[in-house]
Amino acid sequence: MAIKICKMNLMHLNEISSKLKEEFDEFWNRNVLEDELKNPNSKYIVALENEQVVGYAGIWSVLDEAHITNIVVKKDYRNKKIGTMLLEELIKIAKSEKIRILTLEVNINNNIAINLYKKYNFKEVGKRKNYYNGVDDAILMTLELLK
């Protein structure tokens, strides 16, 4: 499986638009995630398989902090490292910008994602009671870049 990871373009959200929800698990939609590749401070990125997107990311960043949006990878390619791989290009990209602090929320029932954050020295650094659908509580996480 080679897999490349290059700027997500519209070409590539309208192929992964319609099959957000069932292929992707659909965290935002098609219209939240254009007005993504138009807003200056965000930066989307994809990971193409035989130039289809089987997994994206995107972080905003704001002076010196920056904050990881969603790292989200089609279902049928869960588990193959995709994920480290988008978040390996994210932390990059984040260095390569002079970020201080890099910034997440993850689901607290989501063991594979914060563990996944943990080998890069995330740290936990407090919760938000009900915030993925009313429901589930975030673990909020952070990773000093520059000191």
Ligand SMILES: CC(C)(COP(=O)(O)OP(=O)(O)OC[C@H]1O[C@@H](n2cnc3c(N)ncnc32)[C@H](O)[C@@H]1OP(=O)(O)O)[C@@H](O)C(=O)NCCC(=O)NCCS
Second form
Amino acid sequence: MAIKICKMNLMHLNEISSKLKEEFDEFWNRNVLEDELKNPNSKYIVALENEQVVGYAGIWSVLDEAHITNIVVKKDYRNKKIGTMLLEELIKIAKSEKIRILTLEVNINNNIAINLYKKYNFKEVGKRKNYYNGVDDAILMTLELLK
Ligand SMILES: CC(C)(COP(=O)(O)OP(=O)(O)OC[C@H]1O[C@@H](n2cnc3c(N)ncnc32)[C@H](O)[C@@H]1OP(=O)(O)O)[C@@H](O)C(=O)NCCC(=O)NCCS
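Okay, that's the form predicted on its own, but what's the structure of the form predicted in complex with the named molecule?
Full complex below, order starting with the chain above.
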């Protein structure tokens, strides 16, 4: 499986729009992602296999801090290191922009994602109670890139 990572464009978004719920996970809808592509503070990337989008991820930055907004792999492509590739690329982008700290929120029950972030040395720094749909708590995690 040859996976290529590149910048997300409108064509990629058009390709995945109708599949966001079924084949990825409905984190954000198309309109929000389209706005993100126009936002100069946001950087979105896709993972492509044979030019088909099999994952996407993004960060939103302010000054020297960046927040990981999304990292999603197509359901039948999970557990093949594509999430790892996307996260590594986000970290690379953040470092190239002299970001000091990367932050994110993750559902306390999302062990797969928590494992992925811990592998890259993200540390748990707090919790937001009932953050997801007023039910599940979010864990706040950060990774210091420059000391
Ligand atoms: C989280 C997600 C992006 C991971 O992507 P992925 O391509 O499946 O993950 P990878 O194959 O790169 O695995 C990375 C690490 O995640 C963890 N992991 C992956 N699958 C796992 C599983 N089934 N059980 C436990 N941990 C798992 C492991 O730590 C793994 O590293 P290792 O293989 O060296 O042990 C993917 O599962 C996904 O899209 N989930 C739904 C969206 C989501 O929850 N995003 C995170 C929002 S904060």
